[in-house]
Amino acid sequence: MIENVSVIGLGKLGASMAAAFASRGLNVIGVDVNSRSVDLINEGKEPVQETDLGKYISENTDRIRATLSHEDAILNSDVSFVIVPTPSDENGSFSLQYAAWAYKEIGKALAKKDSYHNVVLTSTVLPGASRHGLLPILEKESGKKAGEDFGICYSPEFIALGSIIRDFLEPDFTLLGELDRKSGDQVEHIYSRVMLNDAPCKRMSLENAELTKISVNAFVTTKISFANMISELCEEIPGGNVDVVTSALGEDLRIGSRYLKGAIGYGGPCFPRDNVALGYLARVLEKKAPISETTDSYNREIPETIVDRIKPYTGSGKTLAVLGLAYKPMSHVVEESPGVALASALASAGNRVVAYDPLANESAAAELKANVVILDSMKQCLDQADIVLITTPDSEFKGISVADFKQNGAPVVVYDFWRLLSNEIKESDQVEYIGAGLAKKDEKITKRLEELWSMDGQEQ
């Protein structure tokens, strides 16, 4: 039975997985490049910030440290999983560079080690890049044979930034590509001893997990894109409302409710680029990929489509407000954001606008520079909005009553992307409302829909 497993690399995956083998009861040895990862490890402290990270991580010091030094990990643990940053490059693929210094270090370990070791690949990559770009170096470094002196695999997690440690205990299934029977056999043990739910375990060859990694993300994207397209449609059909057309799409087992909400564009650092990714792909193997490309082109418009939509209520002196500036709530990431994206559109057409995230004020200040004002709280931003857009569906966020608004005459026009808010505030003649997916009361609307179903506008 495997009772040892290292990690390299101890970033909010890394760390989190290290933490969650622990409370499972696996001895776990860390390896990061950064000493003070290292440090803060072996003192009982989270290296990074990860909801339930430090707790984990608290309550099981006498099973987890942490190191500088491959070759200790190695050669003191069975399995090792490697989880550092595969970075896109220029082309949209993912670059090997860290994995392949890892890799490096880690042959060599292997050289000096007389048992058989199994090696897991976490990281996101294209197919291939396991068995020619990775294998390789371990048998070139070690002076070893793959699937006899050591083992491979591809084992990416599925899990969402802020709660990574109960997703990866409790994942709706596991993917495990093998080189062969045996490390796969072992991966999957380990998976059986520390997931809480019976998630199945799916095994296939190197080439068709890397494959399924990225597919997933494509599809999900793909299925947020389509809810948005939904939601534009809804806002032209007299009385549409897109959360009653998405929650009976839901129904039907063949789509699912899970990430169809219609509201504004996807970010975060997996989601965009593993539709880049699947692109480029396509056109190395010289097929084509149009959905992928579609979908990120289409999620990549939604900002400069907001501004266009708002434009009738902009203009000179007037104070827009963006709440939301982190790619999800309750997170302090901004990489590929809506919020920061639509907050950077905003400013670049001439409006002067102010911005609030409970968590990623300071992160986003540095993406947005001087071009938007990042206030304090989100009191601060009411106090100066005549235009005010929701874009993550905060906590905080709902709570906002009428009295938090302005109060000039002209009422303020509120841009809810989530539709969080109350329905005394939708009512509120202080408050022009409009809610992403809603239709207006417009006779525009009625009207040409009527001139489309008209005898005169059909052929006889």
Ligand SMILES: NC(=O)c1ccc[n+]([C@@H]2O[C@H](COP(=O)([O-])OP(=O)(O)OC[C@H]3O[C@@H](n4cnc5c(N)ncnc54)[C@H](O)[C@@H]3O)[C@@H](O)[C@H]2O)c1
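Here the structure is a predicted model, which means the values were calculated and not measured. Positions refer to the first chain, counted from 1. For the two forms, the rigid core is made up of the largest set of C-alpha atoms that agree within 1.5 Å on superposition. First, how it differs from the form predicted in complex with the named molecule.
- After superposing the rigid core, the C-alpha of residue 440 moves by 2 Å or more between these two forms.
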Contents of the next structure:
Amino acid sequence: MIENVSVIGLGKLGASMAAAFASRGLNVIGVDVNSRSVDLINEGKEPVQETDLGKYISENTDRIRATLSHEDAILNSDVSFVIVPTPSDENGSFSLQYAAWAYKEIGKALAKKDSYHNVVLTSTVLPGASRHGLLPILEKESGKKAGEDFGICYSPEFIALGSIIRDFLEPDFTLLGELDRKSGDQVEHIYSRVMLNDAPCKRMSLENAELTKISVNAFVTTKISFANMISELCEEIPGGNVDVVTSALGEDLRIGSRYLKGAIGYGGPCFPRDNVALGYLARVLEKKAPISETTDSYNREIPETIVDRIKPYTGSGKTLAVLGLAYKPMSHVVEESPGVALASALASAGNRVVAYDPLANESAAAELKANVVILDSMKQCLDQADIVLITTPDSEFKGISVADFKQNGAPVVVYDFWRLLSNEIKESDQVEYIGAGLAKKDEKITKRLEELWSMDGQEQ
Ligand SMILES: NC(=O)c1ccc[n+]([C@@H]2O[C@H](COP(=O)([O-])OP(=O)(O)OC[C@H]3O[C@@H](n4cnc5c(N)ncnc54)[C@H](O)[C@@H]3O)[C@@H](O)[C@H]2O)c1
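Any chance you could show the form predicted in complex with the named molecule after that form predicted on its own?
Every component of the complex follows; first up is the chain already shown.
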């Protein structure tokens, strides 16, 4: 029975997995090239910010230690999970630069090991990367043979930042690409011991697993974009309401309700890049991936669409406030964030833009530089805003009342992408409320449908 595992790369995902393994009774050795991360884990502290990570590490210090030495980790464990960055390159592919370096170190350590060792890649990669990009590095550096002296698996996780440990321990399913049965059996055994639920383990070839991983994100983002497309149509239909439509759609079991909410598009470190990668893969394979490419381009066009929609209300002397800069609530991450993209697009269109996020102000300031004024509180934004755009369903924003808006006689325009605000605000004379996915208050939309169906002048 496997008792000792190592985790190579102690970032957001790796540190969380190491802590989760330890919490389920495995002895874990973590490796990172960053000595600060190693020191923090050895002091019983979390190296990155993630829900409950500090608690899981401090409660399991007897079963978790960290080192800078790949050799130490390989020689003192039986299975290694490799979770280093695989950043997108200029083509949209995932670079193996960090993984290749890690595999070189692992290979050198394998050369010194007498017993079988299993190397499991968790980082996101494209089909072929495990077998043709990384396996040869291990064989070359170790002088050993994959499938005989060591095993190879590809087993990515389906987690969201902010709930990594819970998602890891209670997945919908585990995905396991294997070079051969022996390496797959070992990892499935670890998962069945560690997972808190009876999630099915989907075992397959390395390449099928690599494709499955990016297909999941590509499909989920297609669903989000579909809801956003329906949302735009609802705005043009009298009485249109995207929540009414999507909540009914979600009842159909073939569709399902999760990630089916019209709002402002998706962002974050994972979702946007996987569609781009799928497009790249299709080009390399001389095939097409129009659904993924359209999902990506449609999502990227959203900020400009909003700039156009808001144009009738903007003008010189107006201040626009963007509330929500992280890619989702309760996060400090602004990578590919819709709020940052919108603030930037509004500022580029010549508007004065102020912005606020409960957790992401600092990281957003680095992205937005001097183009947008980031303020310390929601109140400071609302005090000066003529137009307010709410980009995340943050609980702080839900509590806004009419009295919080600037009081200068003219109604404040409020663009509420998640339809968070109260009826008091929606019905107030002091507010011109725009709910994304709700019918425009414009007679034209009724007229257009009337004209479409008018039988006047036609033979009955
Ligand atoms: N963060 C997510 O939400 C998420 C979700 C699914 C998949 N992933 C994938 O997981 C992988 C890691 O993501 P992350 O968010 O944890 O990255 P991260 O940048 O937070 O952490 C990566 C860690 O690896 C370390 N590292 C780099 N090279 C190393 C080496 N040779 N040896 C040991 N350590 C090394 C870095 O110092 C860093 O601490 C990526 O491929 C990513 O696409 C991430």
